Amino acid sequence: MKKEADCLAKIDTESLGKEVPVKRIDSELREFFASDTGIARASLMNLAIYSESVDRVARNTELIQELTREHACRALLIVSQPGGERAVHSWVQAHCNIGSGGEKAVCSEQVSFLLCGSSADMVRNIVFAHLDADLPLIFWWQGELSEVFEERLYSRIGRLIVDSRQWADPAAQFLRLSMAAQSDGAEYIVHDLAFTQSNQLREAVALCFDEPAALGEVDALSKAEICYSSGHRMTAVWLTAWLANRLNMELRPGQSSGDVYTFERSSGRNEVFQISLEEDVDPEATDCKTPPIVRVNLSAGEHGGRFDIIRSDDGQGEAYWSLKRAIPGRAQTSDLWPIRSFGDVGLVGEILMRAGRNRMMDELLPQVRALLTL
């Protein structure tokens, strides 16, 4: 019992709502919605957040509360603690949107679990026993993939959200995901938050070449520089793979090392394209306010065009991308592109809104794995 008490003492339960026995979860939720005729239960999906870190409990509850403002769901928050006495503690609460008159209107459920002495079968049984039936399962795995990530779990997942920024060895983790995807029971779609972070940068790069004169410089591009914020190298790697893919380039492993990658046009014209990565260390940076990519520079040689995407600030706290095109024989042009939030809520919300097969990430993954092994 002492080991179980030690497990419970590690987490801050204040944000988790009302503690109830596992067998009372469904009846407790029914009583909640029956007690107030002015509210309605809403659920379009199951969203499970899995973590083996006790430090994220309060923050994950905040994330669920923010996500349910736009995405009605049954949210399962699972905190897994392997080793020690086996025990399950559970809590329930509801996150309600407020109507125009200030009254509660539509509510989503959150069911939280602390699994002491956790194992793969315990996690699997808890998740599957408390899903909202017939609704898809989006599984947000936080941190390193552990032995809990096994076929009997991921065979039931519709979308798997991971974050390669948190991985000590991204190459090994992506290999594990690729091997799992080849198994008969795997049908899930993978989303990496580090890749999702690159969405608006990819849009900004494409915008640089929306003019006919700029588009004519694409085949002459020979160099790119990507400056990324501390802790966001994986987003820079995804952007590197995307640039090479769009320019139809193949990696030259023997001429690439560290943060300098050399590519060759697959057309066989013996033309090379070099991409270099540089870390920008900002002690005041935060995930929500500082973009993962600070600057992207593209150039077509000494006498060719140059395209710059630079994070700028209007002096009043509003940030945006400054897109500049310098093409020989033409006046320099520029555009402004808004910077969206880079926090986890915005990234996961974007995944839930876009849905789709995430084919671009699948297409780029072999290239990303090759870059990570250099």
Given for the second form:
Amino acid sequence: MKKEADCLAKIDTESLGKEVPVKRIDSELREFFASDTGIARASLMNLAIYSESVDRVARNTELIQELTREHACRALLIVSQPGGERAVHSWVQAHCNIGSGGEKAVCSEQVSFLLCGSSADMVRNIVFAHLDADLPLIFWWQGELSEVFEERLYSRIGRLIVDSRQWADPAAQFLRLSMAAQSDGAEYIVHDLAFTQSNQLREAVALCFDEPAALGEVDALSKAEICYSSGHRMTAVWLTAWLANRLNMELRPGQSSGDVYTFERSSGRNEVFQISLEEDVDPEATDCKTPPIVRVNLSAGEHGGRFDIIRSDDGQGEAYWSLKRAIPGRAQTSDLWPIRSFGDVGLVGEILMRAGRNRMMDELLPQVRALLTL
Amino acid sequence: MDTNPFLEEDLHIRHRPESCTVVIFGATGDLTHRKLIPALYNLAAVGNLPPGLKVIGFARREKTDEEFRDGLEEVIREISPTTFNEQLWQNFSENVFYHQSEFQDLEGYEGLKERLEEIEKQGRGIGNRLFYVASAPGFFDDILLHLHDAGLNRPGPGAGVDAWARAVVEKPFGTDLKTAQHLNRVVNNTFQESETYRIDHYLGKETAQNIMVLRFANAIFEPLWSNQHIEQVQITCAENLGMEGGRGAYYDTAGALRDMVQNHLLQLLSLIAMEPPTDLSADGVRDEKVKVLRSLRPMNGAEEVGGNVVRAQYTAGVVDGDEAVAYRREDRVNPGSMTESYVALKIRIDNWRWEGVPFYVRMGKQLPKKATEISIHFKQPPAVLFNTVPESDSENVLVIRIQPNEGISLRMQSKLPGPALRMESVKMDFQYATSFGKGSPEAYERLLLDAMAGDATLFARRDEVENAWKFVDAIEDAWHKSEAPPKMAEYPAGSWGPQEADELLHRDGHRWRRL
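Complement to the form predicted alone: the form predicted together with the partner chain:
Zooming out: every chain and molecule, the one shown earlier first.
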């Protein structure tokens, strides 16, 4: 009993709304929506956030509140404490926003669970019993994949979101994900926020080569430099794997080290292609303002073209990719490319908005694992 | 290397068009300031515009590039105060230019050609050109002919083999079949049909695009989508405005039938009634739409028109609590006008699927509220089981709301709680805004991108336009050329239309859906 009380005492329950017994969750929600005719319930999916960190409760509720502004859902916040005596606590609340029609407030409900002594069974039997039927389940796993991540749990998931930036040993975690993906019950689509974070940058790189003159330089490219912010190395690694994939290159492990990778091109004028990663340390950077990737430079040797994609600010809080193309014999051209939010809400929102199979990440995963083992 | 290896199909939500120069004729007009430039700017703001895109405004008024940009900035600041961004505008407007010329002056087009080549040379030299004809309709011929004569109907010099020159033509596309055919000849003498984009902004609306998805991506609707199960279809476009802002001058020459039914509402009808296309290519979809237009039962003579069409004008009344004058007393409207501000039609489609199903279409000005929607009324189930005669308004109705409050609802019968078996209508409602948490994008954004990308699916093809005019012309002829034309009915401003329109449906045992 004391252990259970300890488990509850660890978390800040203030942000979680009204505490209700698990068996009263549905009736509490029904009463809430019946009590006010000025509100409408909306839900397109189940969005579960799973965390074993007791410190993230308030922040996760904020994330849910922000996400539900654009993505109506039933949100399930799961605070899991593996080990110890088993007990469950639950809370309900709703996040309401005035709809674009301005008539009714549109509400998404949040059901929060504290699972003491948690296991995959508890998640499946207690939490999943409160899913909105027939709607897809998007499961955002925060932190390291623990023992709870097993077949009984992931066989119910439609889309799994992980964040390799938070992992101490990404190689081991990706191995675990790959093994899980091969098991019978796994039909989910995986998203890594570190990869999603590269979406816009990959678009920007593609834009650099959209015009015929720039396209002519692709075969001559021989070098790339990726400068990333502290804490975002995994995004730089994903980008490295992507460049290798797009240019059809093979890694030369013997000539690569942790920060400089050498690839062999099977086509193109330059057989060897080098990608170097560099960490940019900005002492004033904060999590939400730090750009994950500060710049990417692609070049075709001393006398060839050079393509720079550099993050810039307008001083009014808006950030852009500045794309510069210097091609021998032609005037330099440049473009601005607006940067969408790169906070967690923006990234998860991007995943929800795009949906799809996320095939590119699947394709790159073996290369990423190879890069991580160097 | 022929293709960009960095492009990923999955990454792009839609195909990104190649860079081009957009030339807008009628650049000082309202459409350019309030719709076209804001749409281009919004696309730039979310990173959906191709890099290096240039815009040249072509109009008669004397202006410098700077004055043109300042005028556009003023409007964009006014209509998008929260999303306006200085740096982005700066970056966007640097690529916006102004070219002054009369529309009838060939020299002006030769000057435009030089300017275009100069701008293309400074820029990326791709040479793709999109000519957007947004001027007053009276100048469409001149603009298209002079584009041809100045050699502007092809890509810029030195452009690659895949480069293109396209024309987007705004409505009205003609005023009858004859003028539409003439305009089509002029357009197709200048641009190939595949490079001609006749814009109908209704087709750019999210809900209009959703009609095909609703019908063909859901297994439950298509088996019911025929005369076997559908009793009637209603398409309503209601406006709560009159002739504000000097609009009477144009409207009085057009009327509800030409202004809205010939284009927007017949397009919606085609989407509802078409057969499943073999593929989603532009011609695959348009082939099926045009078959519907060809199957519309023609109305021959005043008597037939009188029996199937009601035309009316509003008299003085109250709309949204404000006094409204009669149509004939509106600014710039002929006091003896015989132009309809309201029209209701009973349309028959002579094909296997729709034999016997009436399509009721109505459009009116100064109605109680603004709403465009399509309602599909299903047949009543047999009454034997519940031993009751079905009440009116108890049939299943599927409603597709085009605007505002975009969404879809389905009305069905449910048992009222209690010991007795009593039934009541209930509604399942899906709203874009509440389900997806955001409003639908502006139709012009989608359509401009489609035109740049060469996707003509949401644009009207020549035969669609001509078949729609053919159908409408027979009605116009009965109204304006017959010896005993059907009468012009009246309705008070702020009401749901004339009594005669209600009777049109009552004769078939139906009534207009209450909006």
